[in-house]
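To begin, one chain is listed below as structure tokens, in the form predicted alone.
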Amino acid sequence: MKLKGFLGYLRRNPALGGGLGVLLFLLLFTTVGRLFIDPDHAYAMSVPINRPPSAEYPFGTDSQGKDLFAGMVVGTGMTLTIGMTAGAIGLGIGALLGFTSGYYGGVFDTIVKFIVDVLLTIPSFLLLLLIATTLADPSALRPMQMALILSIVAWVAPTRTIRSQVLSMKERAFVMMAKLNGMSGMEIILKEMMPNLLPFLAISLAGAVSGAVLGSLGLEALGIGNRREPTLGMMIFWVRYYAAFIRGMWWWILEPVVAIALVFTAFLLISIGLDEMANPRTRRKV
């Protein structure tokens, strides 16, 4: 009955049923796409160059002799797993600060502000830029370094909006009887104010995610990452390299584009659907 219930308001709800739609097509591509594939083959040399799409190579081949359907499959995959896995390190910190700073105030909560106000000023796409290059060597980051390094930066925004809610939340009423009743700061925290926070925290993360795999293709459209791996953002790469465009590889340029609208149309409605549950004035009963 709860399932038929939650279809059942996706229904009244077609911007989270989009989104959550999309999003599943893309894991499914990625998941089963590997079943019809030879992952090998979405790496260099392992197949005839400047191919168009055909029976053999339903997406063609690029100047690399890498077949772009596999490429496709594994590569949307990486940068998948590079947004997720540094929006869900951003939520986390994010979380952490947000509570504990705007629940307890004080000293923390100041320095926990002034941190985010002066990284709020600078540019997240200078200081990820400024970050990468001052490694060792930017062009042979492995995806879970570069979650890593766009983690860092992947906090600021949630903990300021979360700090913004806890500061609201903390004046009401279920908090100050849970006060009453002796229950402990972070039993508060934990019991009171994030349960009534879940949908607000779950558009946080797609807000996190979002930005983390743009970070993720801007750095990796400059040549910052493993150029060996074939992320969305290294295909945008070696289409620029080897000027796809002025030599018609039409192709080679409408995939990786399709599979990033795609992945921002997906978190884009979502966040529209789940802020209409955090809304209390639009909220529907599930």
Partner chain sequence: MTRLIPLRYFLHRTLYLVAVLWVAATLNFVLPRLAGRDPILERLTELEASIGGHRGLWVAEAIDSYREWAGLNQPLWGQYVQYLQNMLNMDFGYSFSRNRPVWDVVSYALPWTMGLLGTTTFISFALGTFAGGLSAWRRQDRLLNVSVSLLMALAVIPPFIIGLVLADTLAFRLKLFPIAGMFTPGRFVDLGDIEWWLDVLHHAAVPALALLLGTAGSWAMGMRGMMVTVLGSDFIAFAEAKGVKRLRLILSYAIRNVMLPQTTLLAMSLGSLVSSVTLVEIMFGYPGVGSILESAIRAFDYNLIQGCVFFLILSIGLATFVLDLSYPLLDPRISYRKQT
Contents of the next structure:
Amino acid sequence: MKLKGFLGYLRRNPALGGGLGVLLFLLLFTTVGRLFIDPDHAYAMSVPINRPPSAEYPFGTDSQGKDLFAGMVVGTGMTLTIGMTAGAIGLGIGALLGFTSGYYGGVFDTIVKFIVDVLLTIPSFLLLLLIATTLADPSALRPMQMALILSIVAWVAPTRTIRSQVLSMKERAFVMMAKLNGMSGMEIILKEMMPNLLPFLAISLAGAVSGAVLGSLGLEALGIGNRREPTLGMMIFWVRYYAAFIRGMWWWILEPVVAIALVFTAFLLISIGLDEMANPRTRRKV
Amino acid sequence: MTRLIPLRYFLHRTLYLVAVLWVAATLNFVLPRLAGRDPILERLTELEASIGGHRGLWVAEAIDSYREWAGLNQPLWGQYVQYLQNMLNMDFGYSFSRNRPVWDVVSYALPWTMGLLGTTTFISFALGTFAGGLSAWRRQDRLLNVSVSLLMALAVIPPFIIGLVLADTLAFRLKLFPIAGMFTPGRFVDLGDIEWWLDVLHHAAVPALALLLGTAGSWAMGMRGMMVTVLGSDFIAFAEAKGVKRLRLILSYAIRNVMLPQTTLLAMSLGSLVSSVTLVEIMFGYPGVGSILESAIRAFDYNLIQGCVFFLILSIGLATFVLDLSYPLLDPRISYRKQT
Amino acid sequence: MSERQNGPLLQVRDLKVYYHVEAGAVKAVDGASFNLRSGKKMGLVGESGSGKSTMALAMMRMIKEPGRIEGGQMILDGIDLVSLSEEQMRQTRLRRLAMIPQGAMNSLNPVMRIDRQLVDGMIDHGITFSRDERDDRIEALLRSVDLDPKVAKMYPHELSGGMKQRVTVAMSIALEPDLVIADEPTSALDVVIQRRVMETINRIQDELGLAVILIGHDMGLMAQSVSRLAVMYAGKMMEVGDTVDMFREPLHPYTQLLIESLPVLDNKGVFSGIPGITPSLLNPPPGCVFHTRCPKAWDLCREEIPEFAEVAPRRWVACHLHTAS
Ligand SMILES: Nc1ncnc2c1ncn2[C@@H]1O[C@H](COP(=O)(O)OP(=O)(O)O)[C@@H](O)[C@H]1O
Ligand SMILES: [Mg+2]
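Cool, the form predicted alone is there; where's the form predicted in complex with the partner chain?
What follows is the entire complex, opening with the chain shown before.
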């Protein structure tokens, strides 16, 4: 029943439907796809090198001897996992800071707002670069360490969005009522505001995840990250390292590029769709 | 001046700029110490151990001058004060991988990066804004809709990934454009020479195209959404009821108001634009700050990494500052509205 | 100003405006007719959603997608507005007919000073003036709506809601049009200010001899300031007549219900409203659109659409009670 209503809604909100569809496809590709590959072949020196796509290696192989089909299945999953982990942590911190600072206001809010604004001006990628190069051995970062580093900047945008939503919601009648009824601040945040802000939390999450993926791609393309793992960003790094262009290995370039495009398309469409859900533009004024 | 730009607002924005720069400088100082290491000293010591003899002597000297520059014999807060003083004096230390002061290396590359970034952002912003606005105005136009949608689809892909594909096709396969450098090797910089400029453009064309294709769509998307909102607003309807001419309706009423959120969008995007230009440069070996950054990372030249990052942040800080100051000129409400 | 005594200033004939939405055509105005003599003030009343704003926009020829004027005529001083070109219509706006908007809060361009917004419409109608003439004109206009001339140099956000509404009034009368359409001009303001702004509008109407169409949903309020009333229901005209006659003897059952439901002053009766819900404009009921809520409906009402007919001099009604013989 509920599922049917949801599917019906997706029909009216094609952006959300399309975005979730692409995301579902990617998730299936990385999970169900594992049934068709040998995960070991996603790593170097497991298959013959430099093979164009063929029946045996449908995605071809690279110059390190990875089966790119296996590499794409494992790597896309890894990149999504990194992005989602960092995005989720970022949203968690963002929600905590956004709700408390927006709701309670005062000096705490002023400080949070100031820090957020300053950090929004500083390009997060450069910040990540600085952190990644000073904190650890750049070429041996494990995926989860990468996710943690990415989450250091992933909370900024969600904090900003959630805080401004809380600020505008604070003035609304039902929050005032709850306050008059003697609900505590935490209760109001959890019981009254949270449910109403769900679409905005979801938008923030989508933004945070795609921001984190972008960050991981940028770092990995520079070789910062685990060079052993076949993440999408690392593929880009090796493509450049082995100058795949000069050697005409188009498949090696094209595959990660398509996967990356799909990932970002999915999250963009999802946030456009969620935005439509949160404030329907088609709502007509009379 | 204060009539156009309210003093309070001006001071507020200045405070911001200072805060951004202070945070940038402090991060450079704090991060390695948080990690409990001094990567510069480590690297120099490593080098000293690996190269002996005559050149080893040079490294030993470098270590001494680094100690002095960083004030390593002082307590932590003293080191910090000295660090900030160095920054204020534009003294960013020494890049051992380039064997030159960091300032020299970065200041040579910065104009190329800013030139590439400034030009492409200007073109992309103008083009995207125009296309987006037009497509909101003429929603029936098929060709327009298709091309704007295409731009929007491209904007989903990070510019450096687009760059990768363009480098493969335009530069390597079709050999239409050079693959690296900012002008043909061996040429001398000659600002008065048209051919030199053409050569520069030729070298910058593909990276610029990557940035353009990767960003124009997002301006178009923002513009279209906001234009649709503004066109549906009460004051547009009332202006139409007043019988103002169509051109005035578009320029003084619609565009004038859409430019406010559009400028905000531009200011907010500067950070990601700089990240993009850095990565695009690296993809093409375009020798701006991005490429220097990459080679600094390869050489573990932390002084240079920090210098590059600081200068990029400085540039963004200044650009944001200028945009912020232009805002009250666009929107008379700015001094009244609370900043959010 | 028009001196025509014979014949109406405005004749609306069988006007139809439909919004073409996914589910079909919303018949927001479906065959409405009425006349208005110059210098007179007419009230257009009806529940929300009955098509009043659509009617106002249609008269300004400002119906936007997905809406369209499907048919009918709007003859203003001998010229059919429906047949004018875009550019001719633009020139007609402000000069011949003007509008006072519903939401004065957002009806002014936020980034332009009041004086420029006051004159740009005039300039686009070919008026040229010297600097001094311009300033004098602005001052006179602002004074005529009881505003301080200093307002000229201000931005909209520096004005209160009432002041903004006065500014829009000043703009609409800048070229002394024959007809001003005011769509619930004060509904967004608080009661005291509402009254004062209405007083200003009434005074100006007297001074300039404008014809005014005042749109509202409160029949009682309306009765105090207009000489003629037009009652709309579900996109159709139900009854048109002089205010006094209509209150003395309402002919249409809908009008009767509207008047009965008015709160009586002394016993502070509750506003009862009219039972039932407004019909869908996508699939209007067959026959008379009001029959679903009409206490006096009979078979004919469910089958045949009543004709909108002049049952007494200058008294029009669309109801089988009065037209079926
Ligand atoms: N842009 C539009 N698209 C679709 N339907 C519309 C549009 N504008 C108005 N309507 C419909 O037309 C009818 C009349 O609306 P309106 O003229 O605003 O009524 P009123 O001003 O009397 O409240 C309503 O049913 C409304 O839903
Ligand atoms: Mg209305």
